[in-house]
Amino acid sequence: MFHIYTLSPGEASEAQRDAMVRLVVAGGGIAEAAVRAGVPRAEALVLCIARGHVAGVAALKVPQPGYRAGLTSATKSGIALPPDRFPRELGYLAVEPALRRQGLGRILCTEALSLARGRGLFATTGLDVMRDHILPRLGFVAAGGIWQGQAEPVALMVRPGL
C-alpha cells in the first residue's frame, strides 16, 4: 500500500528531499549536484510513501534559461522549446526497484500532469519505458534527435498544452 503527496519544495522535509534526491540519482543519467540544485526550484514535487519511507518521486520542474537552450542545441535535440508553449518539465521521476512495473511511475506521472493544468511540458529520458511507453500514453512525443546522454542515449518528449 502507498499514498502520494503532492508539495510544494518549501513543504517537504529535509529527509523527503534527501529521499527524493537519493532516488533520482540512483536512477542514473543525473548528477547529485543538479538534482540537489533543482529540486528547491521545482513548482511541485510528487511523492509516494510505501513502508514509511519516500518509494518514488516526480516533479513538475521550473527549467532554467541554460538548462533549456542547452536542450534545444544541435548536439541535443536540435528543435525550439519556446517557454510560453513548454513551461514546465516533467522531471526527476524515480520508483525503487522493489514498486517498479506496477504502474507506480505513470501514477506519479499523472499526478504532476494535473498540477501542470493543460500547459504544454516537455521531459527528457533516457530510459525506454518511459519514452515508449509512459510518456506516450500521457500525450507526450518524441521531438528532435537523440543525444548522447551520461549513461544512454536521451530523447526530448512533448506533450502540447491543452
Ligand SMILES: CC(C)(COP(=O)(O)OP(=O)(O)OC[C@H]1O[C@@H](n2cnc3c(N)ncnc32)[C@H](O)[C@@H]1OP(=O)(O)O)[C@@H](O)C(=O)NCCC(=O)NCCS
Second form
Amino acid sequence: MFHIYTLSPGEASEAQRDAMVRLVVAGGGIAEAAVRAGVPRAEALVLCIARGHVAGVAALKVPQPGYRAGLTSATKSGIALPPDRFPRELGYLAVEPALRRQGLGRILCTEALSLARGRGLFATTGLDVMRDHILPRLGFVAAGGIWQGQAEPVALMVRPGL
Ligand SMILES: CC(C)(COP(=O)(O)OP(=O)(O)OC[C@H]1O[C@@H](n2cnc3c(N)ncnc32)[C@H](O)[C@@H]1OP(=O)(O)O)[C@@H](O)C(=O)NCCC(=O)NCCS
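Compare with the form predicted alone: the form predicted in complex with this ligand:
Below: every chain and molecule of the assembly, starting with the one above.
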C-alpha cells in the first residue's frame, strides 16, 4: 500500500526533502551536493510514501542556465535545448530497491509529467530501462549525442510541448 503526494519543495518537510536526497543519491549517477542544491529549486516534488517513509521520488526540476548550457555542449548532447521549448526537466527519479519492478517508477514519472501541463520537458538518463521503456512510453525521444557520465553513458531525452 502506498500513496503518491505532489508537493512544492517548501511544502515538503525537511525530513522528506532529506529522504528524497538520500534516495536519489543511493540510486546513483548524481552527486549529493547537486541533489541537495536542486531539490529546493524544483517546481514540484512527487513523493511515494509507503509504510510511513519516502519510498519513491521524482521531480519537475527547474534547470539552471549553467547546467542547461553544459548539457548542450559539444562534449555532451551537442544539441540546443532552448528554455522556451524545454522549460523543465523530469528528474530525481528513484524507487527504493524493495519496491522496484511494481510500476512505481512509471507512476512517479506520469505524475511529474502531468504537473508539466503540456510544457516541453527533457530528461537525462544513464539507465537502459529509462531510455528504452519508461521515457519513450511517455513521449520522450532521444536527442543528440551520448556522453560518459559518472558511471555509465548518459543520453538526453526530450518531449516537445503540446
Ligand atoms: C529507474 C527506476 C526508478 C525504475 O523504477 P521501477 O519502479 O522499478 O519501474 P517500473 O516498475 O515502473 O518499471 C517500468 C518499466 O521498466 C521495466 N523495468 C524496470 N526495472 C527494470 C530492470 N531492472 N530491467 C528491465 N526492465 C525493468 C519494467 O518492466 C517496466 O517496463 P514495461 O512497462 O515495459 O513492463 C528504479 O530502477 C531506480 O530507482 N533506479 C535507481 C535510480 C535511477 O537510476 N533513476 C533514474 C535516473 S534517470
